[in-house]
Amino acid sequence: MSDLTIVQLYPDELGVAGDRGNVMALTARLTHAGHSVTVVAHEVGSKLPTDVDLVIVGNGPLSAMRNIHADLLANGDRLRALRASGVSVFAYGSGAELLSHSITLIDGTSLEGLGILPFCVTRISTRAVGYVIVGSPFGQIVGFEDNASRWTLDTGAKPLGILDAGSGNGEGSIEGVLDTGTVGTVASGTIAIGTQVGGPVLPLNPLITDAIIASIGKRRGFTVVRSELNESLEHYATRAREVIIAHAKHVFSRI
C-alpha cells in the first residue's frame, strides 16, 4: 500500500466550520484501506512538501483570508504546479474562493486567486443558510451552507452538482466546481472540487469521500478498497443524512 501526504491549507484560519472533520474522514478510510497517510498542516512562512496527493482547504471569515493572502500568493506557482501535476484538490467555502481567479468583495476591491479552480467569486449582501441537496457525478451530496457568495463558473466548467434544495452558487440551479482536468495541462481524471456545501461534507457523503481517494489512486496506481471498517462510519452519516434531507426543504432560507 501507499505512503500518502495529505496537505490542509491554513487550518488554523481557515478550518472554523469542522473543517478539520473533512481531513479526518479522508484520513480515515485511506487508513482503513491500508494505507499509511501523514497529513501536512501548511502555515504562513512554511515551506510546501514537494510530494504531496492531496491540497485540501476549509472555510474562514474574510479576516482570516486576507491574514494568510500573501503567503498564499507566493506559494502559488508550487500550488499551481501540483495540480498541474494532478494532485487532486478539495476546497470548501472561502477556501475554494482563494483558488478561483478572484473574490470582488462587496466594497468594490478585490482579493486575487490562484486560478486553479475555473470560476469567479462575488461577495453578496444577502446571506443563504440551511439546509442543501445536491445531485452530483457521486451521488447524492448533503450538508449545510452559510454563504454570501455568489460564483459564475468559466464557460465550458462543470459544476459539482445540481441543486435540489438551497443556493448553491448562487446562479441557477448549480452548486461548486468540479474540474476533472485535461490532457496537456492536468493528469485527465484527477478531480478538484470547489464547494459551498458545509456540515462538513466528507463524514457527511462518503461517496465523494471515496471519489477523491479514486482521484488520488488513479495518479499513484491504486484502487479504492472496501473495508468493513467503514461500515459504522456510514451507518452515522446514513442517519444524518436521513434527518437533513427530511428537513431540507422546510428550513432553507435568506438572511
The other form holds:
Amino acid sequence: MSDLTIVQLYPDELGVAGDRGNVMALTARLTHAGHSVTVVAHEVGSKLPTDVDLVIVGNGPLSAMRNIHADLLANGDRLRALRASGVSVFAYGSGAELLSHSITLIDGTSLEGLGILPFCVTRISTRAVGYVIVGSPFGQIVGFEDNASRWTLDTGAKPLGILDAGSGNGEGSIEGVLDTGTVGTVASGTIAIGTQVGGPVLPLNPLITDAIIASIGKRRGFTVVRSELNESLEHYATRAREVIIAHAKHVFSRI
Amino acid sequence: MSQSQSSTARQRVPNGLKYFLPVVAGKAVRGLAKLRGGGSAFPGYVTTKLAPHFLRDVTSQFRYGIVYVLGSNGKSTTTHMLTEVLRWHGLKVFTNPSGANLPQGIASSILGESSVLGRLDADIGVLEVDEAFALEFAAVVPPSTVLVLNTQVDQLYRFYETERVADMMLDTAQQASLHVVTNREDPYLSKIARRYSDGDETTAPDITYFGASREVIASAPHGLFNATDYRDATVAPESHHALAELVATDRAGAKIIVDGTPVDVTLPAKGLHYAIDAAAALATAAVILGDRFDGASSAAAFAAMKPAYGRGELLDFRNRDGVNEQVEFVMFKNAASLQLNLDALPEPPQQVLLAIDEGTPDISWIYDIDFAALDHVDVITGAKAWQIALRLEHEGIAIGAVEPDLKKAIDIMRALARPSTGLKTWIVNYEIMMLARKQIGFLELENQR
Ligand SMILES: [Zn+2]
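Having seen the form predicted alone, can you show the form predicted together with its partner chain?
Then the entire complex follows, led off by the chain already shown.
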C-alpha cells in the first residue's frame, strides 16, 4: 500500500480526447488495490512535484501544443530527470509527440520535443480514423485512432506492438513506442509508452493499465494484485473490446 | 404557417425559360429518387450541373437575401427558430429541411420549391449549412447574412482541429454582404472583428453579437462548453455589446433583452444551449428586420413553435401493461450538447435509456462528460453500449441492463412499471433517435420545418 503521485501534464490543453479516462482507469485500479493516489495537474507556470510515480499526458490540437510548448521545454530537464530515475510514462497522441525528439509540421517547420520517447514525428495530410487493434507484449490492445501523423522510431527502439487492424505509426505494421528502460543510460526496467490508440485506451485495456501499474510497482516495491472490485470494470471492458474487434475486422482487416 | 406574401420580392425575374430543361430534368430525377427510396441529394446535383447559375439566380430574387446558419451545435434548432420568427413578422421564408445541410441537399430543396421557370416564391432564405462546405457554397449562393452559433470540440475525425472549423466558419461569415451575427461568448467567434482593418462595427458587413449575461453563464454547471482559443494570447472570449442578451432562464423558457426590450420566449426544450440559440435567432431577426422587428411577434412565434425531433419532444408510449406513458427524447450530437442537456435536467430522471451507436464513431469524449445529473441508468443500448457502461462504471453510476440491441432495450423499458412522472427519458444520438421513433410507431421522416 503506497501513497502514489500521478502528474498529468496540461490537462486543459492536452486532454481533449477523453484523456481523463486514462487517469480514471489507473486511479480506479490503484485504489482498488489499496493504494492512495494523488493526481497533480501540471499547468503552464506551475511547479512540477519532485516525488512522482507516473507522468501522463494526452492529446490536444496544434494550437494547444504551441500554447504549452515553452513551459514544457522549461520543464524539460526535470521531466527527463524523472524518467532517468525510473518514473513511468504514459503518453497519448500529441502529448506523446511532444515527448519525442521533434515534430515536423505540414508547413515544414518543426516543434522541438523533449526526447524522452525514442521517435520522431512527421505530420501528414492523410488522416487515419477508425478502430485499431495491436498485438503488444502485454496482450491485445484495442481502441480508436484519429490522427494525421507518421511516427518514425529510432534505430533499435521498440514499438508498443504489431498492428492487426488500423494504421498505427503509418510506417511499418507497428503501433506506438515502448521504452522498457534499457535504452540509453536508464536501466530501471520501468516503462514509458507512447501511443496513438485512443478510446481512451486504458479503460478499454486493463492489461495495459496493469502493465503501467506493474512498472510503477517495480520502482516502489509492490506488485499488481487482483481485486474483485475490478470485476464489473473488466466485464464491461471485455464486452466493449469484443464489439470493437468485430467492427474493426469488418471495416478494415489486414489479414 | 404561411403569412402575407410580399409582391415586391420579384422585381428581378431571371429569364426563366433557360431553366426549363434543367428544372424538369432535376424534378424527374427527384421523382425517381423518391420511388427508389433514395436520398434527396442527387436531383440538386443534376440541376446544378445542367445550369450552373440556377441556384444563384433563383435565390437572388429574395428581397431580404439569404441567411446562412452555421455552428458546431444548434444549427437545426436555430434555423427553425429564426424561420418562425420571420414568418410571424409576415415574411415568406424558404428554408431547407432539417439536416439537409450539404450543398447537394440544399440545391435539391431549392429545386423542389422552384417553378419550372426558375422562380421561388419567398422573401428570404434561411439555410442551415454544414460548416465544412459553407465557404464553397457561398460562391454559388452568396449569403447576405451569416449567423455563426458556436465553435465546440466536435467531430475531430472530420475536422482534425477545432480551430480549423472555427476558421471555416469565420471565412464564410466574411462572405456576408450585409450582416454577420455571432456569439460574444465564443472565444474564436467573438474575435471576428479583428479580421477587419478598422476592427469594429463600422465594417461591411456589419457585426452583431448575441450572448448571455455573466449571471446566466456563472450559474451553468459547466458553462457553455465552447472551445478554448489556444492560438490566441487571450484564450477567453472578447468583450462586446450584445444586441440580444439572454438574462434569465427557467423551466419553461427564457428572457432575452433585444436592443433594450425584454422578450419572453418559450423554448422547445430545457437547456441553456436552446436559450442561447433563441438569442441568436432574435439578434439575427432584429438586424434583418430593422425597425420592423417586433418583440411581441417574436414571442408569439416561440410560443407557437413545435419542438423539433429529439429536442424536448414527448411521444406517447404504451408500456407492457397497456399503461400510457410518454417518452422524452434528449438528443445529442457531441460532448457539448450532451453535457448541456444533462445540466438542464431538473432532477435525476426516474427511468433512463442511454444510447450511442456507430453514427458517433469516436466516443472517447464521454470520459470528459460529468454524468452527475444521472443517479442511475436503466438500459444502455446501441453499438457502443458496452463502452458507455464502462464509462459509467468508472463513475459508480448504477446500471440496470446493457442491451446493445435497440429493440430488446425498448422492450426492457416497456417492462418497467410506470414512473410517477409518467415520463421515460431516452438520451440518444441522432441515429438512435430516428430508429427508436420508428420502433415505437412514429414513422414520419424528419424534414418538416
Ligand atoms: Zn430507473
